[in-house]
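Single chain ahead, written as structure tokens, the form predicted on its own.
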Amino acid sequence: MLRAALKGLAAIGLLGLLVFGGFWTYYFVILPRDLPVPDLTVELTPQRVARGDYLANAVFGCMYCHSERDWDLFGAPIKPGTLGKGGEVFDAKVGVSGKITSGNITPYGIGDWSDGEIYRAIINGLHKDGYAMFPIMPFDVYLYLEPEDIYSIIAYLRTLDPVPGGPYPGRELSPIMTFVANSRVLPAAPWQIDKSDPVARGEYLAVIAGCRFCHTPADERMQPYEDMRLGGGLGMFANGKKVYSANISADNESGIGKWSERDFIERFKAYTDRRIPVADIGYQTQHAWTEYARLSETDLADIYAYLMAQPPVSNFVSPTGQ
């Protein structure tokens, strides 16, 4: 009876051995899945370069990331001179498991990548060595896009000044890390939106742009609680201290369900080419005051829409957890 105890473990051990290499072998070595490069020649309209300029300053926050940030001031604006040179580090000290350094996407960086590579790096992840980049610039939401907010994007990188940066450090990433990444690169599946709904056109923006991500708590692999979405309350570390974000659903007492569209806009429109020490507030914030000012008013009203047809969550969050 002994030995038929033992055997049934031995199986039931050789089975999980079996899962946990099948496991591995799929995420760490089959992952990430090769998407082809699309073969594509964007052509650089005067439109699509305004555009793109609209959607990599104002709304993605792509050269929010890839340029150096003036920590002192609130919301860490971009540093003069440094425009999509990279160089910024993702460690530790922001919660990352490990130690990213965003790229250069200046004609310095990137003049040698193909526009498709350019454009399956943006919507799937894949670097143009065939990695998986860290969805910290999140591709996973980027595979929403309608293609020609891609094209834009692309044109506007090209007329960059092509500022000198790098290359800098390969990444080191933890395994847990590692597949969070491999996990995430996907096809593209591009949004049909219905351009007639300002609903509509607001969870796009929101979605793209990180309100919905950034607003709502998630757990150690970055999955969002649905039941909280838009509550706040996500921990994000600001300059090696940890904040929190607000609760920007429509619950009356605890998120802003008590704004108006008009104070909506206002609150944004407020940082419009401001520089305010961190010092004058009392803690830092990731989220990006100066650029997000330049949303149109438009587009903010349309966020403010999606923001206000969502269920209100009661959830009372201070930015610094106090």
Ligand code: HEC
Contents of the next structure:
Amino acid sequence: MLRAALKGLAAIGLLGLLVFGGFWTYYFVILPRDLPVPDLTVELTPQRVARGDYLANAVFGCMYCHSERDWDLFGAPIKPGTLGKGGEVFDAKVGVSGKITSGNITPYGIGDWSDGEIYRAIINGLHKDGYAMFPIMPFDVYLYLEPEDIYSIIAYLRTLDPVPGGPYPGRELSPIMTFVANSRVLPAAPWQIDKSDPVARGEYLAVIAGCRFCHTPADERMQPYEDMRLGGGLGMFANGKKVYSANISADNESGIGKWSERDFIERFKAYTDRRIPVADIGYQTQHAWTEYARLSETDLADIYAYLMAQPPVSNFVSPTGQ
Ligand code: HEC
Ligand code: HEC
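Take the protein just shown as the form predicted on its own and give its structure as the form predicted together with this ligand.
Below is the whole assembly, all chains and molecules, this chain first.
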């Protein structure tokens, strides 16, 4: 009896070890996927540079994360003279159990990267040196981007002033973080949207600009509660203090259901060229008000159309959680 039980246990142990070993090898040795560097030469046209400027600053937040920000001003606008310089640190202060620094994406930092290497970094999250970057940089949604949008961003990055800065000191990732980073390296999956449908256009923007991610509450593993989508209340750190995202669902009482399209657009445009001290507002935010103020009225109208077409979620939140 005992021998049989022990044998059984040993077998289970061995099986466990094999399964564990298998997972370990898969996630740490086989992954990340070795996705090829596309053979690519992006022609710099004025149209592309202008579109890339708009996308990288107003829509996708590239510049917001890859510059120094003035945390004394509401929405932490980019400090003049640091555009693309990188150096934003993501560590315990913002709830990350390691340390990752955004790199210099001006020609000073990535001037020697090929267009294909930049392309692969944006959509697949693979660094020039082949390792998986940590998905604070949301390449796991950039994989939906249309290639032309990525070409525009690359064209724009090539025109930035080469601001000195970096390379920044080494990354510190816990094993779990390496696991997450390695498993998020995925092939591109450009989102085919019906361009004649404002709701579809708005959804594309809301996903890629991060609106839906930040405005949906999530569990501690950052898995969103889909039945609360757009209902706000996701806690995050802004300059060391917790701030909670607003309910931007169509709910009349706790969300923005009573806002007209005009109200919505005006709310964003109100921050154009404004520098408001945090003390005047009473809290700091992660919502990039100064950058989003540049969103075009048509893009804002599309996002609004998408928000209003989703089920309303009743959830009362205040930015400071009180
Ligand atoms: C939410 C913050 C965030 C956003 C938004 C973001 N990035 Fe990043 N990016 C990072 C961080 C952090 C790293 C470093 C990741 C690592 O080392 O694991 C990084 C790395 C990179 C790199 C590799 C060079 C380097 O070492 O930093 C490139 C190139 C890059 N990002 C370009 C972009 C572009 C282009 C966009 C917009 C389409 C973008 N990023 C949006 C945070 C961000
Ligand atoms: C990095 C996280 C983050 C992202 C990305 C983000 N937001 Fe926010 N948003 C917040 C937080 C936090 C607040 C609450 C504090 C404040 O007012 O800034 C907020 C506030 C708002 C408000 C104010 C609501 C009210 O009741 O006053 C609106 C509207 C809004 N966001 C819409 C959007 C849209 C649309 C997008 C995408 C273009 C977006 N947000 C992207 C975090 C984010």
